[in-house]
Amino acid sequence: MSQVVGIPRALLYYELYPMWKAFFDSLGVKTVLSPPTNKRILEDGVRNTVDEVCLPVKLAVGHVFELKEKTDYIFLPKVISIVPGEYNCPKILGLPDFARYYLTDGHQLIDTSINLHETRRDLWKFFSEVGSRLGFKQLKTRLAYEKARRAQKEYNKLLLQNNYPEEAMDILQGRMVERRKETAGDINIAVVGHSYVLYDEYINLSVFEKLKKQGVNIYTPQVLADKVMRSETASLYKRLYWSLAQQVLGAAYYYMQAPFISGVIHITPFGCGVDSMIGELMDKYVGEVKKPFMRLVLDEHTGEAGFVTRIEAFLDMLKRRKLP
């Protein structure tokens, strides 16, 4: 009987899924991806976690529950570091321990650590351990690893070409992608935040669609090269500790000084410790560059009416600024 590995559509899924998918496909291992976030998934996550964890972690637990009855393994690596000298958020590191507590009915958790803190070459060590765990020899695992790296490289290129993550994933899989219609408005807004918030339409209340209906052109961190975002934070007194914070803050700094951007929106989940720090840095920078800025905080109780009202008020302000 073939092995079935479940992959939660949450957290670093938006960053690394193409690499994971290519690796398992090359080994001949069937993968099952949890569906897009829905009410049941959110409720499962909220009910089975403590109040103190942030919304994305609650969602990730909900996605794990969604996969329990469909798979033999749950793939939930402990992603300690993806960039030398930096770390991931502690709650992301602790997610496999959350999941292990609930997987008490025979499911096996693939929670091998990814730790590139010292060198990127340690990525092979991670894949080697996963392949061995599933019973594959080193040669086959090595070939799968090389395919996985190439897939991730192609995915990153597609993101820079202004494809949203799931559009880029479809292109990699050879599926037909209906090119989304770009807005032809005269207001350009940068929307910054973690990818697992920006691209999960359920928890962010389809913010991109709401903005596009108002004639807004949207810019996100994913269309910026990593070196561009890092150059924006190079002047900080101290190097940022968290890799994903580098991406969000670097994009915010870049767009705040970009003349073609009318305003910046920061979308953040309630209870995010990383965002509580970089949010302060954003606020300080906004005061220096005088760029219109709004922060939208999300949790499981966020109501759509108030969300829409704030967006409309922000856009009204931007339109008034354009008047002679």
Given for the second form:
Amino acid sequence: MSQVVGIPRALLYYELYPMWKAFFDSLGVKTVLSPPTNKRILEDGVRNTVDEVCLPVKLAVGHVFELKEKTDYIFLPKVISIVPGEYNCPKILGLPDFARYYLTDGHQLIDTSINLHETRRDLWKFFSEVGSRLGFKQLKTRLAYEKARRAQKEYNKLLLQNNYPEEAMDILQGRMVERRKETAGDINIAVVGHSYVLYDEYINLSVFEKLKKQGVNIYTPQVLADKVMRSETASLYKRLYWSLAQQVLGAAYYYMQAPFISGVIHITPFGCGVDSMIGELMDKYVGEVKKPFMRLVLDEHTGEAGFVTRIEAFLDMLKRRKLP
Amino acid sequence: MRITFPHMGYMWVCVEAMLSYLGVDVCVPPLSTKRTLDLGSKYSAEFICMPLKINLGNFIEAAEKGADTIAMAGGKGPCRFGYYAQIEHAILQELGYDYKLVVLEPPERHIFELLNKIRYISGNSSWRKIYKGIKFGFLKARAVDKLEEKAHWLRPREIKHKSTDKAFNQALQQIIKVKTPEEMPAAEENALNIMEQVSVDEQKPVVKVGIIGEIYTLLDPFSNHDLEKQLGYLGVEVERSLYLSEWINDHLLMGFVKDMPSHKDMVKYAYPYTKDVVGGHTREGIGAAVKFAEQGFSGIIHILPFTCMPEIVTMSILPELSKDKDIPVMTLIMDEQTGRAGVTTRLEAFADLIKRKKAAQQNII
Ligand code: SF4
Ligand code: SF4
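Show the form predicted together with its partner chain, please, because up to now only the form predicted alone has appeared in this conversation.
Below is the entire complex, every chain and molecule, led by the chain shown above.
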């Protein structure tokens, strides 16, 4: 079978790609990943979505566009819930419903729902549906599913060892990676936000590079164990029902108390509904712990110059504070 | 314990009825005004959706009237509403308001979860009384919905400008003043009679528009700048995708009342566009839009608050639906900066457009 499945390098790619990839590899299905975000992808995304959609979702549409000429299928599952009792953002849920319109005839979208809201066991349901959609027998799909789960576990472990998502993916696939050269900086800063914002350099104007150049050691939510972040949000009056927000808020809480962290930066897309809510909770906590904090709001019009100025001003302030 | 709750259109009529009947000391917040929204916007983040801002303003204004406990509905996601109560409470605390919070979470398994909370607020009334109280509130919601539906039909056909509004307000008073469930049937008949008195021109050509969107801006005339009235004056008969009593039945009573439209029917119409959970009322809205189009409506208006997550999905699907069904769609995004004049201009232009389109079609035939 020579079917090619395209996978967009967007949104939950940063969380779940190793699982998808291992699954298709095991079935012998060829996959193509869209390239890192570039100007054309951004423009395609902006042109083919309504203005009100947030930048990460616009980019996802751009990535779908990028893949449509090169593949038979595009893998864009409707990721409703990945943790029992929790959900994803409605825009992520709705994406396959409108991304569909940009595909040409004969081109197929794999938009199977993955919904673990009731139980984790429904993960099999998802994979078995995808498997049969591509014409595989249950048994073969089952094997692929087991491999997929193992790959995901490995991946999560690698993240905790301070590998950035794409480095961890490379290691998993046996590609040699040169360890990121971490020059020990003189100041520790936590950068929190959705993974598809923190690790897409094109969206965030290479914020990590910029910080490192200024001698900053960066701490992200991804190096914290899920358990740690969850215990931070456990004291909330009600369970936070967005899984990705758990990470962001949990990490923000954790780093705000951590003595070795000098300041916290929250990067958020313009108009993000989820962040508007956890932002309120973050701000309240900032008031209590008095840790320096900055929020950077990003959209497709964010200019490099203003962005750099704000980062520099924040760092200056931190450095001044550190002096006796 | 002096209980208050947030405003959403005429919801207060039904909530006040239920709580007063159960002997609760109720404090209805002053009706939402610009001040309410300004207060709420001042104390919440920019990208928070507008209904939360209005709720917050309601609570600040209710505190000025002595309220000390908030009762409101909750939710389990994925849209923001399920976390409203908690965020609002956190903001109020920070501002120094000492509110107690009771959240009526939609029951997950059994309606008793909800009944228990209501029983708690009511100071342990008997179950029989609680049942009657809920029914009373529900009857009021349904009566008001009927009046609104009636007004939708009358307004574009009224002979004297604003005579429908006048009758509606009088009729509404009939419903508001009722103190016991037993008096409801008579009051409802009375109220509908008042509406019947409006003189109309039945021959007048009207166009029909379906309104879909986010529940708050859909049901709350303050936050949508009297959308339905404005359309009515322009000779447009409107139908809404959602009514308060339907929402209460689906969301809080788990579909307990059987003989009314349910969201389950609506989502089936949405199938060609979206099959699974999105959140908010996306599926219901899309389903309603399909239904309106199939019933020959001339246009669809989609309304949502700025940054509303599920409705942005709806908005992204609508262009395709509009093409498929050849039906004009207009989207209105509301926030604290939206001016009434701007809304009026856009509604006039839309009404014009669909009237012309309809006339052109009739000429061809
Ligand atoms: S969580 Fe925020 S950034 Fe992510 S899709 Fe939803 S609105 Fe967009
Ligand atoms: S439906 Fe939209 S406006 Fe209403 S709470 Fe949810 S996100 Fe906010």
